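Only one chain is given next, in structure tokens, and it is the form predicted on its own.
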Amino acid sequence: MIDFLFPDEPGSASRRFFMTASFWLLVGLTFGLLGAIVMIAPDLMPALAPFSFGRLRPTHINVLIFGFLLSAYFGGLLYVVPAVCRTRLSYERLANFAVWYWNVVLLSIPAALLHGWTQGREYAEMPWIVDIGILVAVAVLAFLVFTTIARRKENLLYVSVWYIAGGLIWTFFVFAVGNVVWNPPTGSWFGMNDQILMWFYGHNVVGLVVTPQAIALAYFIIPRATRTPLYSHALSLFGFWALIVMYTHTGTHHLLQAPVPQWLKVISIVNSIALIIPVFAFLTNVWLPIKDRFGRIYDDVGAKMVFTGTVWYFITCLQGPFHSLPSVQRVTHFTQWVVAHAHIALFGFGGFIAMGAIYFLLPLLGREIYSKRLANMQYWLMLVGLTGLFLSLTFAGLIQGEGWLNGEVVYRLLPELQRYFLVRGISGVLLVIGGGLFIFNVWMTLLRKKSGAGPALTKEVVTA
């Protein structure tokens, strides 16, 4: 029983985290679709509190961030760190314990939020006890990573390890500070200071929690899939330090209309524009070397998803700095434009890289993909679905913003938005179907017999 629950087989914890991620992706997408239906035809939903938009939306967001994205990243880092360090994971049994523990924490998220047990803060809705559970899990993963690094046989620390290790540290402190865990009754601070702290956290969920792990996986997968080195390893490390310096102070650009000190608003705008620097450092590094090798990207569904995630990252990080300008926010603030932007940041960038990493790493973990045809079908369903969702919400946001700017009342604007919410709902159906194909493909891959020798501890392509 111990060997089944907590095996010592290399790669076993990674595979279980990938199973976890595929399950919670489908759950999170389903909650999102239910929320979209409420926006189109609320009478179709049961007249029960758990089916209200105010409960479905935070459940959808938090399940996808913590249940899908972090589970996929945890599985990825547990493979990547030992592989590039050319050693075994320090404590495989502890990693398998972390899988079971993490799933208990994840089950508590919808259980709490659907029943109205919430702290009511963006991306920080979970009650205090769930916050502590998440912090313990991150601490365990950090312990596994750093003890593995300490045992490494490879002297050079490849950039993926930098981003993984730094990302876990940033995740712990950003999450603890943003959720104000030292104040259990409310999980919040006071007045406008709480909002400043809130958006330090809300923006850095993307910038210092999701982004480092996604970039780490892209830095591992794209060079390996194309058999080309990075354009510059030194540039990748410059991008690492630039990310932490420039991303930390961007959150206040969500509060330009609020009574926040002007100097803090200026810093947030300047840093938002400056984010183009680490973004292009990363994209230059992974795009330039593969300009003649797109065929290898296209032929590997995992690498194709990861590359698509980098394209969404490019779009996100052009739109984000543009959105931080006060003249633009006069139109876009509090509209569906912001919702569209959040979707391509978290699901377009973070989600496509997470799904691609799972498809790419499973064969390296000794499990050939059950059906590459289903994987490619899922890719197109999700690409079309996310594109439709992004465009429909962007157009809806521009209509909202221009209407409010010109003094239109809400009841005149709502009929104009209906058609765009309908496209959003149809796009959500495509995403849920893709999520169903994903969980089927991943679980069938992992439940059938082992097809290879397991994780290989090889020296990766790391030099320019």
Given for the second form:
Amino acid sequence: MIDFLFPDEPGSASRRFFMTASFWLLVGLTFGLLGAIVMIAPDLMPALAPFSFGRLRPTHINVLIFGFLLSAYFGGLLYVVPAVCRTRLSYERLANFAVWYWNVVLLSIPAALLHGWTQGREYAEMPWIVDIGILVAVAVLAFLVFTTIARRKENLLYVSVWYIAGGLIWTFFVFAVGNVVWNPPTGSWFGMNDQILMWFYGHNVVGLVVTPQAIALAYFIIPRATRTPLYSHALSLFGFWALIVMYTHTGTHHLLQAPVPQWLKVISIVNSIALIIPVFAFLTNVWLPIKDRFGRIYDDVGAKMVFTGTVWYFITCLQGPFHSLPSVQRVTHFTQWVVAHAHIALFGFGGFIAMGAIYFLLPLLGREIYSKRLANMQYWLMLVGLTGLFLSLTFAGLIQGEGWLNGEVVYRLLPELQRYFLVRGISGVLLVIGGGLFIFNVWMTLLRKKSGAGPALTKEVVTA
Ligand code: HEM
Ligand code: HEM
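For the form predicted in complex with ligand HEM instead of the form predicted on its own, what are the coordinates?
Following is the full complex, with the preceding chain placed first.
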């Protein structure tokens, strides 16, 4: 029984985190689709509180960020760290315990939010007790990573390990501070100061929680799939440090229309533009060396998804500095433009890399993919779905922004938006079908009898 629940077999915890991620992806996408349906045809929803937009929306977002993205990254890092450190994961049984524990924490997210138990701060909606549950999980993962690093047989710390270890430390502190865990009754501070703190947290969720783990996986997978070293290891570390320096100062770009001190706004805008530096340090490093080897990326569905994730990252990070400019935000702020950005960022970049990593790492964990054909079908469905979602919301956002700026009232613009919301809904259906194919493929891969070799823990390390 103990061996079934908490096996000591190398790679077992990674695989279970991947099953977890695929499950919560489908759940989270479904909540997103329900939210989109509410916006097209609210009468279709049962008149029950859990189906109200105010409950569906935070459930959708938090399930996807914590349930899908973080679970996939946890599974990925439990494979990548031992692999590049040329050692075993320090405590495989503890990692398996973490999988079960993490799923209990994840279950409490929809349970709390659908019941309306929320702290009402974006990305920090979960009640205090759930926050503590998440912090404990992150601490356990950090413990596993650092104890594995301590036992390493490879002297050089490959850049992925920097991002993973740094990302876990940031996740812990950013999450604790952003959720104001020392004030359980409200999980908030007071007034405008709370908003500044909240958006320090909000943008660090994307910049210091999601981004480092996604980059770490891309840094591992792209050179490995193409069998080419990075352009420069030094440049990769420069990008790492630049990311911390610049991301920590950008949160206030969410508050450019709010009564925040002007100097803070200026700092946030300057740093938002400067973020181009770490972004290009990363993209140069993974893109330049592979320019003649696209065939290898194209042939491997996992690598293809990861590479596509880097292209979405490029688009996101051109758009980001652009809409950090006050003159642009006068039009785009509070509109669906931002929601479009959020989706190419978290799903296009963070999600494609997460799904690609799962497909790429499963064979290295000793399990051949059940169906590459289904995986390719899912890739195209999701690419088309996300592009439709992005374009429809971008157009809707521009219509809203232009209208509002010209004094039009919110409700009179709604009929104009209907067709774009319909396209978003249809795109959402494609994405939910893609999510269904994904869970089927991943679970079939893992529930089948073992195939292929065990985890390739000590094979070649992908360094320059
Ligand atoms: C150069 C990099 C980036 C810059 C300068 C940037 C800038 C911005 C700005 C200014 C906003 C707020 C827009 C507004 O409210 O009017 C925003 C929103 C957002 N960004 Fe980015 N972004 C960048 C990259 C990313 C990345 C990599 C991710 C995800 C991994 C991301 C995820 C988000 C999300 C989820 C929101 C929506 C927040 C909300 O709920 O309002 N961004 N971004
Ligand atoms: C892994 C995939 C996805 C992730 C990570 C994700 C994440 C997010 C985030 C962060 C927001 C808040 C954006 C903001 O306030 O600026 C959001 C809102 C939303 N998402 Fe998603 N989403 C995903 C997929 C989907 C899908 C497939 C649909 C279905 C069409 C969808 C529908 C919605 C809706 C309706 C909202 C609310 C928009 C609003 O408040 O106006 N999402 N999602």
